[in-house]
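What follows is one chain in structure tokens, specifically the form predicted on its own.
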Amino acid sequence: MPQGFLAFPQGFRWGTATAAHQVEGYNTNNQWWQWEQQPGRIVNGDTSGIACNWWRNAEADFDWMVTLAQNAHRLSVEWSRIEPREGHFDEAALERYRAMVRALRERGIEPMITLHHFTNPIWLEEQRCWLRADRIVPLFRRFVERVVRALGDLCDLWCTINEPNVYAVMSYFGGRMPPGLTDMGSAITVMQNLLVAHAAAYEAIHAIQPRARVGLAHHMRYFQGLRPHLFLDALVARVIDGIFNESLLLALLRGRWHWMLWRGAPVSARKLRATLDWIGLNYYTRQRIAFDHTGGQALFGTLVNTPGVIMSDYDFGEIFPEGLRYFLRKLARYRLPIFITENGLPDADDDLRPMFIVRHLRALWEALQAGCDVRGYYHWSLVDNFEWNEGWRMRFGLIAMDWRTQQRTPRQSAFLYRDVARANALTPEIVQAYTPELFSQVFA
């Protein structure tokens, strides 16, 4: 291990990531707004409300990105604003997005635009379109074409869909996101349709913008048996890993449906091959699995926390940077550029985030030294925002925000991340200033 500092490649992207519904405010025409109005759906009865007020004044937070030395940002567009009624496109909404993306460019911040991040227009949701390939694929393609034609002169880095596995599982099997179904068959169908819709979007974007760079953001969780020496714990962990982590990669990169997804697939998976120019990794935590002969939460597995480990707020997850390095090396086998499209933790008092950032950036640096082609790191998130069914209680932001007053206050971790971005390196001075207890580990 060299002394001195851990340098990152020239031109490396240091950014943050957000989602439209979580930051824009008053997205009243999508299914999540409806979901928030139903008692018991969101922790503490919270609603997104004005959120972070980005629809009116995102530029104020873009200025914070400049202050914090960021050169990239991943944001999403809201389908329900752009196509509020089927076939009716709102040019004023598209112009507002143009203004936002232009404002990023003017500040030296490269945009990555996500085209679907969990939300649907109400008209689309009422028709249950994600359960019908014949409906959703042409509708999504048409929407994507409209957005790319409107914004393509300002952006050539596109993320088609955020976390297809999370959306399918949480919305159609886990029941924790709208429409709140608990049917495995529906979740499988939606997962298939998400991947087919991605492939259609990939084709559409390249038809309009041949030199575009198109990928998606894939959530990967490090599943491990609670008692790895016990065969059944390890087996269940491998099965869940195969379904949740590997099925998407198998379809899009190998052209084969996973055994859980092939049934009734709308097209041959061979048609999905070569529809990624890059792969995005959303990584947060390790998840332990214990075999449960009664059936457990899924496939005879019960999700548990590792005894005695440090957990982030509200037991969101275990801090396990080794999982980031593991997945980067795994994805590198596919010989595609990689972006870390999300990585972060809820930590209201910021006592864990500095350590989290340093340890994960050390793991990222190790992956780069092993030959992984990682082009950028997008921390989740810039500012505290509405965290879906968890409401406002989970604080992921480098910048603290009081959602009632909109007051912003940068946390210490914001300055740590700023200093890394400015140096394009993890230096001894940075580690000593913010996480001195990690110095010997980082520079051993």
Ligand code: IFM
Given for the second form:
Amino acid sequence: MPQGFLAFPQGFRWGTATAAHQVEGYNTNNQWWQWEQQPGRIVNGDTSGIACNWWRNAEADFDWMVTLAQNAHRLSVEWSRIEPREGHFDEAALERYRAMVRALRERGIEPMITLHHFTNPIWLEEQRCWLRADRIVPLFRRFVERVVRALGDLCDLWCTINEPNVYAVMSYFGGRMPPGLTDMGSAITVMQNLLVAHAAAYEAIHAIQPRARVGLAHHMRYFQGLRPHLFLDALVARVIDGIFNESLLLALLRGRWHWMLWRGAPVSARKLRATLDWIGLNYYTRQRIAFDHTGGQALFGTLVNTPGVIMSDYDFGEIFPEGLRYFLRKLARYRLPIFITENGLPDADDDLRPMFIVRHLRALWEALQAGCDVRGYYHWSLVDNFEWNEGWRMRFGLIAMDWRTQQRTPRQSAFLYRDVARANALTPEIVQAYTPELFSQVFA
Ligand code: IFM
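Could you please show the structure of the form predicted in complex with the named molecule, as a counterpart to the form predicted on its own just displayed?
Starting with the chain above, the whole complex follows.
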């Protein structure tokens, strides 16, 4: 490799990530569909509707992946399609997923399958099963076994749960996702049950498929005090970091879960230990915290933006690639393979995304040089898709999509990412072509 190339390891996975409800369309049998129908829940009154039409024709976008030189894709399966009624499994739905995963394989794209990505069948939601370990653990385990038996000959890379911390906090404390609760105690219970359900799934998958590689996608935010001279800002940021970022890793890697006395924990924390074969990192942004003596949003902290920085289309969308390098180096201490299971930004006019990608890939490359065992990078996302409460307003795709017409138009970033994947490197030519203003920084 000529000098000046930022080369990535041979066999590095270059992919994108999606979630069933955000792309498939007409997932009418889950709690999100119900939530979307309630006035005021989703920005502009949007609904997922046909989404990206993947249930009927994901293959058209798989062709785009080939065009964009990708060799990996992370997708999820929709529990409400596979088990529309409790204990009733839909073989046709499983067959459709088999066809999708086969179609990826035929195109030389390695699948990673997520088994839970925010959505639940309505029957499960109505019984508030995630609040009850005695219900959710056996139900999730049975569902996982069914999926692994159906798809195991086509996939051995499993992501049990997407962002347990986000799901627990946003759905049971923040009130922003269904069921819309605002109760800290419920959020802790759900978090605990997610961990136990993950451990049960880990065991079940390995029992069926001994060679399986099982992990989960963990969302980490770089929390930092707003005012450098204020000890209390830093303290609150540290506490939130410990709860949101670290506690899950300590539980699943070291068997330490400080909340285990919480409302009659269903298993000993030791049972959670060593239940990851790899760590998935979903990294997006830095979040500043200001101490607030009146209580703030949580734990005496209020979330604020760093003054004067460039933001993505999100209100809290600071672009902070240093955070990616920081977390990779932190995760490397656990001595497991790492996948960046999500990284991206909403940027409808694509004026920031090329810079975002190049700077994050540079940070990733530095982490690799420092010895971090990162195996792949999955950009969020391939095509603009249904962004939960934000509806269709937030545009995360390498490819722009008008959801009404289903018309796809690749953004400039798609070609940048294609060129990196093809070269398996960030080359001077690529940086010069797409982000010349970064050339001296990237190749410093
Ligand atoms: O769209 C979501 C995804 O479902 C989970 N991680 C963050 C993404 C962007 O907000």
